[in-house]
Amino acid sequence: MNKIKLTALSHTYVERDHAVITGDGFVNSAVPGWSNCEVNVVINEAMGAKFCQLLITMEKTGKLVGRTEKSQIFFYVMEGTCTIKTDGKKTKLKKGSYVYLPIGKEYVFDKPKANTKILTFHKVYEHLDGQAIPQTIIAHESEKEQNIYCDDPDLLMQNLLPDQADMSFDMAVNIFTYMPGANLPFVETHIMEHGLIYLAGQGIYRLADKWYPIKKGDSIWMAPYCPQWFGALGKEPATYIYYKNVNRFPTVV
């Protein structure tokens, strides 16, 4: 008996104010200066977002060469190892390492282990009078303390960038961990925009008036004011790394 392959099925959903991107429909994009790697554009301006989220898979000969211009870039190593050269220094990166490059920085990522996966967030930098442009950051998630969120010890937050502690930053990147059975204490509705990818676990996400099963590897875009809520399911913690815009005036009027 011939098996029918149902190629029209997908678990990806794109709505006006949110999207769930599961990767079953990824198509490679060529990026100037980035060679021997697969680049998947997960979130960007074409869908209504004001930032960009990429997922990069590097071959053993892969190389990322470029210079940040109007946009700052945050890199996070999800799997594997590689080396970055910036500011005249070389640093070895491993799973959990991250790099923040402000505008005007040249960079080279090379010497990767085959199938090294890197997540990136890109945002046009908004200058603030009286504040200097942030400096380059190269660090590892293990260096950041897990803080209790909303007085619930089953909700743990790591701030990888200074967030509100440094007004020169206009973007934040956090890692949020939910213990099994934990959930957000309320439905959030706010001006901040989010992009995220799940690093572990599974659960149910409410976005606007819809409910989605979510698991490791899935990405989500949330526009400003999209109602959002998450509850972790299963026997292991659910963890995601996410972007948000911060520290700038909420109006241009």
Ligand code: UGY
Second form
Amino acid sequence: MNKIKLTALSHTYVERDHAVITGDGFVNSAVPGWSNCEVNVVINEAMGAKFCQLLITMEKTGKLVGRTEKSQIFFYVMEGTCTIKTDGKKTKLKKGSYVYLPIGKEYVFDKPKANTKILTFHKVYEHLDGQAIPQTIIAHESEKEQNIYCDDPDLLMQNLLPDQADMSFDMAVNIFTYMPGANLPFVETHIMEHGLIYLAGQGIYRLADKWYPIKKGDSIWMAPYCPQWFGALGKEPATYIYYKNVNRFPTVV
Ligand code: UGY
Ligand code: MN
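Right, the form predicted on its own is done, so what does the form predicted together with the named molecule look like?
Up next: the whole complex, starting with the chain shown before.
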């Protein structure tokens, strides 16, 4: 039997208005100040996006030292544990913990368990006249209630940031869970952009006029106006954490 592996195949697709990134093509990036970790730049402006999404895998000696400049950064612990130091205070983080750092904040993430995985979303902050910039947030997903989405009890939405009550936030990060067999009630087509990664489950994502099988660990970029729909398959809920730009005047015209 010929056991040659076909290395020219990939499940990653990059189109003008969307991308499906499954990790089979990852090549690591070195980031100044971040040591003993693997960094994959999953989505960024080189693709046409107006935000950035990274996946960081920390070794036991891994450390992320830096300062947010023009961009705010949202960090979410997907696996493992570590410690964050910011605002002169140390906090332990575990799976499901998240940290929102506004612009101009120094931070150190260290003392990780080997193989700790952190997702980040970065967005250039757009000031709003008369509003102070948001404060740091350190919390855990379990503190946030799951709300029924679009009157369907099989669609559950958790808002991790207070963007719906506080216009000083120009980004949202939500965790969206679909019970087995549930689907988005219509094909969404909107000005807001998305980046996401699947935390659990599987299903089929429609992006523009293409259909993609998707599972835990896969990431997606959706440009503004990319038609989007998802249906969950299999026997366990499908869950993704996603970024969305919000709360700013929608045109310069
Ligand atoms: O918030 C949203 O626009 C969300 N419903 N979109 C999505 O999950 N593709
Ligand atoms: Mn959407």
